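Take a look at this one chain, the form predicted alone, written out in structure tokens.
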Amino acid sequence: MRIGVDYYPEQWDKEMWQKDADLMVKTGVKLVRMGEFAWSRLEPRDGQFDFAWLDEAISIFARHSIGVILCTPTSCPPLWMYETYPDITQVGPDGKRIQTGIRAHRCLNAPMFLYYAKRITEQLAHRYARTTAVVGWQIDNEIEAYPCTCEVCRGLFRDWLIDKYDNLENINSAFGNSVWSGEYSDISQIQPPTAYPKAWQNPSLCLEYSRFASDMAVKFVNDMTMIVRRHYPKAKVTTNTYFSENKPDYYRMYELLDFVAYDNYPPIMLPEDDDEIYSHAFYLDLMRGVKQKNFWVMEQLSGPTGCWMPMSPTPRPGQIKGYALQAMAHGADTVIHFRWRTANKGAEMYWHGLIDHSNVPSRRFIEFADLCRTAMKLTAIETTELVSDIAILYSPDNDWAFGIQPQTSGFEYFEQLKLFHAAFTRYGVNVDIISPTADLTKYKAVIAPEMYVYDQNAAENIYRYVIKGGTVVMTNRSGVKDAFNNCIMEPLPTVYRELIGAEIVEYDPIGDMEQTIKDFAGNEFRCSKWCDIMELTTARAYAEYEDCFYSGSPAVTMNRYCSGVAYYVGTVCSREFYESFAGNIMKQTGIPRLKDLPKGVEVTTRTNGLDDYIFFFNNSEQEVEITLPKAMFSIIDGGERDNFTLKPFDMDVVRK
């Protein structure tokens, strides 16, 4: 298990590089990532390249046996490029070019930007692709599905639509353009979504533009990747991502890349509200599920954050180490901390790294050094992976579509995914978060929340899974839209109606109002946001509403279908319901569960097929006691033990 740091030699005097490398080796750093913002240093003028400084920096780390992750610097074109080719700048939804001066303002489709991006990537690949010290490549930095509306993007969007639909008549039909007299009579009339709220605009157009923008981001990443691989086919290539407003389709983004890389910034201050889910375990599992294999963290929390927002509080004792180990517990084989040194110039000077402006190693750095020592003890888990009995389905289409048309106050796509994830992980089980079209056969239970936009392959996949004996859980707002983001004219949940054995006769978008449901055992739970009012066909009621004019109507159902079982949750409940419900699902499907885990304790298991390694992480601010069912060997502290104490954000790993 490797620990690394983000390092910016172009921002520091050369005299510091050697000292930093010496301290890194002493600390236990195995990797440095560099170069993602250094284009102006690599090409200070058009066609004049300067790699001498980068050669020197790489050679210093090579002499210390520290591997280099080299980034292509295309996120930040030099100012001379913006000045010479102002049309490489993105155009916003309002039709105006966005202001430059920070980063990532280039249009990924602008011809001159692409010319220079390919050239600098070619230069770097030619020079470093076979350099043994360069152990991996990162394309660009935190690429989004940018909603650029420049003339180039408009033209490409029109071509993209014609390729998909063949002609304007089919586009008009799919988009329902007879509404508001919006029918296209010429291809030039096709325009991207405007600066109006998306909910006011054509939902089909908006969804297709999200798909298009994602495709363009994927194409850019793939094009740059192919340049690197032409010079060295065995090069390990990735790009880093985070959960931005304009999320691309991660499944397609990483399809041709070697591994997923994620930028992980867990919350420093834990919420007081017990219903609020704060753990980044959900995002870590989603990242692992993109390629269904282990991943890297390319940026990890190192100190108070502050640039895009006011400064946050400083990480509490244990969080630097604990959150890095949490990432490993969920499948990260490498964790790289942002950053080695806190910048003393520029906008990110308050997005703190491990060494502060004082230039004196602090409490956080000492904790980081302890993390490096701990990581060296985890060699036994380097060949392990997470094997899960439970999967949650995440769909980019559904994510985009809910962003286009908010359903009701407080209703968000990710909420129900997180609620189910938190409920199952509360019992100490691994959970995969995967594509709706992925292979489901290995799972004992599949959670399919809010299958909002119809995808034939996904629907058939879910049906096949249940027919062959699987257990699926579906929720409200499923089967609502067709593939074009238009409402389906059938009783909800339309294509899934037969599967769940019930029909939705009406729904009540109650928003922030609270109501009550009662399950078959007489337990009462709060619900809000949304209430599907159902009539049963072949299903049975698992829980019923207690309030409003639909009191006594089913709120949650269970239906036996062929050899399997389908549940349907028609509302959004408090966390207590999901924990109770998840416990029953696990009992019915034979999934082992840990009971009575202290609040905030997260348990995951990594295996190599012979040995299982169980991670116990205390993601809380209280000290907790853990009692094991039998004596197990701790690979962190050594020795057999049948119980142990975890301080806040502390972790232990035992071999089962």
Second form
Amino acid sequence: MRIGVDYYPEQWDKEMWQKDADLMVKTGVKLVRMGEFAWSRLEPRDGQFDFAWLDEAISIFARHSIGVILCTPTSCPPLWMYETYPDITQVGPDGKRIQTGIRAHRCLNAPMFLYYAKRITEQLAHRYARTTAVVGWQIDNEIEAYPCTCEVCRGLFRDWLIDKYDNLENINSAFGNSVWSGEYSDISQIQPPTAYPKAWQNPSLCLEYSRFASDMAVKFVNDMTMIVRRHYPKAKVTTNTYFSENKPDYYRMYELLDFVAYDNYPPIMLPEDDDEIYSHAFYLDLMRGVKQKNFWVMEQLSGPTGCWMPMSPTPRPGQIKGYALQAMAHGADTVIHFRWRTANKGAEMYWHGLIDHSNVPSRRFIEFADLCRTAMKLTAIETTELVSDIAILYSPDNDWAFGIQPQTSGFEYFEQLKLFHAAFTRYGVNVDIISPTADLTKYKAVIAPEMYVYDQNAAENIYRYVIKGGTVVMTNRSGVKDAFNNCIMEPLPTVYRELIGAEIVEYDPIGDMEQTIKDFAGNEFRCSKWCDIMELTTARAYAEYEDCFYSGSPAVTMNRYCSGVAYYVGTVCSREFYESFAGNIMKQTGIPRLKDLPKGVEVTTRTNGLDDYIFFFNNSEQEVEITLPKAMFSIIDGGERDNFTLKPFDMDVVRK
Ligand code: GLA
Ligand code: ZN
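Please show me the structure of the same protein in the form predicted together with alpha-D-galactopyranose, now that we have looked at it in the form predicted alone.
Below is the entire complex, every chain and molecule, led by the chain shown above.
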């Protein structure tokens, strides 16, 4: 397995490059990523290119047999460009043009920006696409579905809508614009959402704008990718992403790219709230699920984080190594650390890399070197992947729609996905997080939480899966909206009513209030946020409410449908409920469970079809004891054992 580092030749004297490359080789670094912010060095003046320094940097790493991931620098246009074409900067939802001076403020649709972005990408691709040392490409950096409201984006948004709806009448009707006299009589009246809270604005407009902004980000990535591929069709191209406020549709963004690249900064202080303990694994699984393929980490935690916020505590002993291995346990094939050296100049000087300002290798660097040595021993897992019996469905549409109209106090789209994910993770199994339209046939259980915005393909996919014998778990806030983000005039959960065999006669958005439910076995659990009050048609009650005027009515149901089973969880419960529920689902569907795993221990399995490799990761600050059912061979240290101790953040990988 490969470990790499993010490197900024433009920030260091040339003499340092050679020394750094020497030390990288000694440490076991296999890849460097560079160039994503270096536009002013590559094109110091309009049309004057300088590649000599990059040639030199690449050739130094090539001589050291270190592969280069070359980035297109379009995240940071040089100041001459902003000066000549001020309208290449984004205009925020407040209508104000963003001031230059930080980064990433270019509008992805601004024609002059695009002209220059294509030209520099073309130049780089022409020069380096066939360079052997350049083993991969990163387009731009952390592209978001920016909520730009500049003239160009407004125009494109209008075109995008007309393309979809044909005319204003259809838009008015789909958006329900008779509400608050919002009817468009001229296309010029269509405006992107404003800086006011989304919940005050038209939900259809807001959802369409998220879709549009995502499409624009995807288009930009694809256009740049095509330029690189034109020069070298076999080029491996990606773009790096994170969970920003303006998430694009990851499924579409990576559709034409070779692999997903994720910027992975797990929290250094473990969450005090047990509910969040496995949430980091959740994000890794989500990234793997985007292409249902192994992915890369393009930026990995290396030190105390700072600059964008006050400095965080320093990574605890074991975390530098452990979190990189954790990413591999969840499907990363390559992990690149951000960054080799901590910057000593510029805004990000306190977002620490592996080597501190002191330039003296520290505890973290020593741990990183140990990680590199360990990664080299993991050759056996290079051709392996995670195979899972359980899938959780993640939908960008639902994510955006809940962001536009948060349902009750504290209600968050990801919460229920994470609760289910954590519950299954507790039992030491792989969990996939995939698109609602992905092939579900291979899963023994599919969790489809909050299927809020209607998507015909997704609904048919879920029905088909259950009809053929699958087990699905649906939840509150399903079937609520049509594809235009309007409420459907039918008893909830509308399209899913037949599948779940129950009807919601009323709901109680209880927000942060707490109530109790009792399951069929007499176990009681806390619930909050939302209570669907249901009447059963063909389903049976799995759990009932114990409070309020609906005490005694079903809260969780189970329905046999054709050859399959559909559960429905009408409320949002405490962690204990999901654990017990997931345990029952696993029993019922024949998914093997590991019981009594110490809290915080994650167990995942990668397989090549012949051999299975089990990863045991201790994501806790306590030492834990692991007992195996039989003696197994550790590919980390070559020992054979049937039990072992894991220090905090330690990992062992055994062959089954
Ligand atoms: C992001 C960016 C990096 C850097 C890090 C740390 O992930 O891609 O350039 O800014 O955050 O702040
Ligand atoms: Zn714009």
